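Here's a solo chain for you in structure tokens, the form predicted on its own.
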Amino acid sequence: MSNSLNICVLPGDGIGGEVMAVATNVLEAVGKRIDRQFKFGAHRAGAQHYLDTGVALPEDVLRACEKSDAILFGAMGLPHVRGADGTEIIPQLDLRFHFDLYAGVRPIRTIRGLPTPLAHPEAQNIDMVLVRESTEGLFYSRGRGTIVDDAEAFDNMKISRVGTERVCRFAFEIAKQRQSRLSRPGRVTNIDKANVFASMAFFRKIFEETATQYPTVAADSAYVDAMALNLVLKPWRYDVMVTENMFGDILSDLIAALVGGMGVAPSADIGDKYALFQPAHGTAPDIAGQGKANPTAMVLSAAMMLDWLSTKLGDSSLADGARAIEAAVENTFTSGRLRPVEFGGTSGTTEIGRQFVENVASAK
């Protein structure tokens, strides 16, 4: 087993580079704790690179990603940078399709010491995972949509048996892991619109078939509109959720808001061979360069990367590193001394990042 890991780093646009710098500093501190070395290879890609060169995701960057142990991604895209069809330049979607990263994993958990928008006391116990199918659904139509005579526009949704089975299995496996770790029954909730669309009824059918293979995990389904309501009224009741691409895109933002916003929402896009880890937030060009960006989501995404690598490589020390990062984040905010700007505080990127590193280094 090698003590050295090659991480392909794509800082991207806007605040991507700012939060990425914190994440790599934290990983270096973790590496010293667990006797592992992270070799970071940084590459340019994204909307600004597209403006500068005409290419958003160069071939040599794709090759570097292919050769790496994992991909650590900041944020890409700028609202004013668009292609000929009017859509934004967003290479993260190209990466998902190129590497077949079919499971978009969005864990959401209350962080002690930070205020939550919900007044209910149970809001302190929010701990859920949304698994989003990331290669099909309505997003499949990206680049394939048609406009007829400047009068009608059409985008098609794709739901396949193979795609749905594998993402549902992924969700049930996460529920089994959480069931063991949290010592409580696991549950997977399918979110669809099966009362209207044949494609969604097909998704539900496959979900229910998959559920029979996991008798120790409870399974149920809900329509997406009702789920949007329930996720605000009683989010603490949910464990793991699985859904189509577009529904997942929308609901992942909603559940991030329940614990304070995108600045504390990590994510991963995982396939059978490759995986990419990034904060759920965007490039936030309105605050880029001001030192206000909250690096928490980026750092927690790095912890998710270590967990994935631990499983992939059979290296439990990497999982220990992930726990050290999570504890460092929790300890940083539990004291009440630091509070990110979007939570009404004045703590900036550098100050929060420095405290993360100190807490990783000093943790018992």
Contents of the next structure:
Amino acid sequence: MSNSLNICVLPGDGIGGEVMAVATNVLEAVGKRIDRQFKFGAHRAGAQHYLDTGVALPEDVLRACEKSDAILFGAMGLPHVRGADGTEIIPQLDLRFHFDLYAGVRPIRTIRGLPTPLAHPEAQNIDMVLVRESTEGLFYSRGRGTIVDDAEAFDNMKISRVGTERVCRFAFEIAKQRQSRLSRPGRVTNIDKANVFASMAFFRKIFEETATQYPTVAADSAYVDAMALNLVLKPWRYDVMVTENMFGDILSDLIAALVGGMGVAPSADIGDKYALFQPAHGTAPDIAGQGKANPTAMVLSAAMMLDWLSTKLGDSSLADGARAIEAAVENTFTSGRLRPVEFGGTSGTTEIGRQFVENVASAK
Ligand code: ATP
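What would the structure be for the form predicted together with adenosine-5'-triphosphate (ATP), given that what you showed me was the form predicted on its own?
And the full complex, kicking off with our chain again.
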């Protein structure tokens, strides 16, 4: 087994580069602990790159991603940089389609020591995973939408059997893994709008068919509007959720808010062969360049990368590295000494990053 891993690093725009610098420092510290070497190949891509060169995601960057063991991604897109049809430059969507990264995995957990927006005591126990289908749904229409006579606009939703089966299976597999970790019966909740749309009724049918293959995991379905309500009223009741691309996009931000904000929400985009790890947040132009970005989401995404690599390469040391990162994050905030600007505190990106590295290095 090689102890060296090639990580393709795409810092991107806005706060992407700021939080990525923390993640690579943390990974270097982890590498020393577990005797693995991370070789980072950094590449320019994104909205600024598009402004500078006319290309958002160069071919050679795609080739570098293909050759790497995993892709670590900051954030891309700037509100004022747009293509001819008025939409933003969003290379992360291109990467999802190019590498067939169909499962957008967004875990959300309460972080001890940080204030939660919800006052209910159970808000301390939020621990859920949203699995967002990432290659079809309403996003299938990206680049295909039509505007007729400046009077009507159309975007189509695509729900395929193959695409739905694989993402539902993925969600049930996560629920099974969580069953043993959390010692509780697992549950997958499908989120749709099956009462209105044929495409969504089809998604629900396939979800229910898939559920029969997982008899030890409970399965239920809910309409997206009711879920928007219940995710705020009683989020601690949910375990794993699976949903169509657009609903997943919206609900990802909603569940991040439940534990304090985008800066603590990691994510992974996973396919059968490739995977990309990025925080759930965007480029946050409102705080970019001010040193205020919370790097926690980025660093927890790097931990997800280590877990994925551990399974892919059969290397349990990498999973140990993921646990070391999670512990370092937890220890940084439980003492209450550091509080990110996002949470009303004064701790900036560099200060938090330094503490993460120190905690990784000094953990027993
Ligand atoms: P995208 O559409 O690319 O996902 P977005 O438009 O939804 O992006 P974000 O860039 O995620 O927006 O920012 C949403 C809000 O969350 C902004 O107010 C931003 O400052 C804040 N935010 C996002 N990431 C962080 C972070 N890491 N630390 C602190 N605040 C953040």
